[in-house]
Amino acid sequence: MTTLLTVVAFGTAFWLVVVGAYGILRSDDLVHAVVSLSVAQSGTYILLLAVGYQRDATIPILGAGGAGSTPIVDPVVQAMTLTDVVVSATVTALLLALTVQIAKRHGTVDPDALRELRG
């Protein structure tokens, strides 16, 4: 049975990914595109945590009882979310560093004005 919390979490994750993707498609600035990508990636955090959510579950450390005891929250999903946060921060830093280098070399961060980068 899906709860209202689960529906709201999945809806919020979907909304963040759609808003981020729309921002990437409509951006006239490379910095705006990087920020929009970060917004879309934050939707994946909520999605992963919503997948691992269990009603009335305890944290894995406290749920050390025998089989059939209270349910525990899946720690793998939490580890994947933490990994997603680290990867997102790394990708954002790399893309912003590339944007700074493009601005230094070409004098603009407008993707339409960067004709030299086309293959």
The other form holds:
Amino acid sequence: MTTLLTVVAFGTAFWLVVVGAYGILRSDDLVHAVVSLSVAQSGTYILLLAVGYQRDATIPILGAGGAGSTPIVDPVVQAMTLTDVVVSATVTALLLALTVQIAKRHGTVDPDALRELRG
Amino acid sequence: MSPRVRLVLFLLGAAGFLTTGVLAVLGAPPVGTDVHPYRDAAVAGALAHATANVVSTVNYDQRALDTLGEETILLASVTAAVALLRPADDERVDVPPPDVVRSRSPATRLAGWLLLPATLLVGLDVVLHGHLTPGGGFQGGVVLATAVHLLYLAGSFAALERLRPRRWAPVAEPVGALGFVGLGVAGSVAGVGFLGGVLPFGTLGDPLSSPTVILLNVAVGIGVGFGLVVLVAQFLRQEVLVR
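Output the structure of the form predicted in complex with the partner chain; the preceding block shows the form predicted on its own.
Entire complex below, previous chain first.
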């Protein structure tokens, strides 16, 4: 059972990273590429949360649900996941702003059509 | 680079990534075991500083310096996105369109106006209780910024432009980051180290326990809330006003 959980959790994490990278590779639209990057990043959330998971453990809030005797899941990786989500969201916003400018300047958001250098 | 070469390069990289990944997993403890040394250390630190939410004590006490870095990343990317979305010289900015409130259905408007105060309250609650329950400055800040944008869904773009604190929101966002640094320096001055808790920790589970975590959550909530308002405002203006 533990082996199955390990395979599913880590397998999902690695699969999301690879499939997100493949999405960027095959992308013919920069918005699609930005979303693919978010998919790849969500693999890291699964990885972090899987590392911190403990069977039958409760939430990392002390004093709730009788924590003290009940073990809690690892809060350190949850804090890292929170950081990860925030950074991912801000990077997405920045990349989408870049996409808006590229669409205005070049009239296309197809990365393969953006070959020329300007200026 | 031809698509075929690109695909071959990707497959090589993916194979390498998956191989190292499998090797790493084989050497790691399986998912769900009770071996969590970082958890044990973090819980001891949370108990010592009377912070019930252990995730918050990691983010705002034990590794608060990392959160300062995160807040700086947020500030930098909002600034960069706003700079990118400025109207260019060859573009013009329309005057805001007249109120188009009537184009929204009455049900949408009612739901929006009812949800606006409720969402503001939930956002404040999430920010101010981040040391006790799941939540904190990042999550609550996002909820607060969402509340402001209910004005656009329920009212109109003109209503949002009038009521949104656009003039001082770009100033308020760095104030959040500055507040974070200020609390850090206060720790240095008091001799407990940069971002160390200056104020007494209180008792675990008390609404006013771990006051430094509360203040840092408020600083982050201000930074995230106004940062998001500025960001969405810029995207919306680009869509509605810039021609």
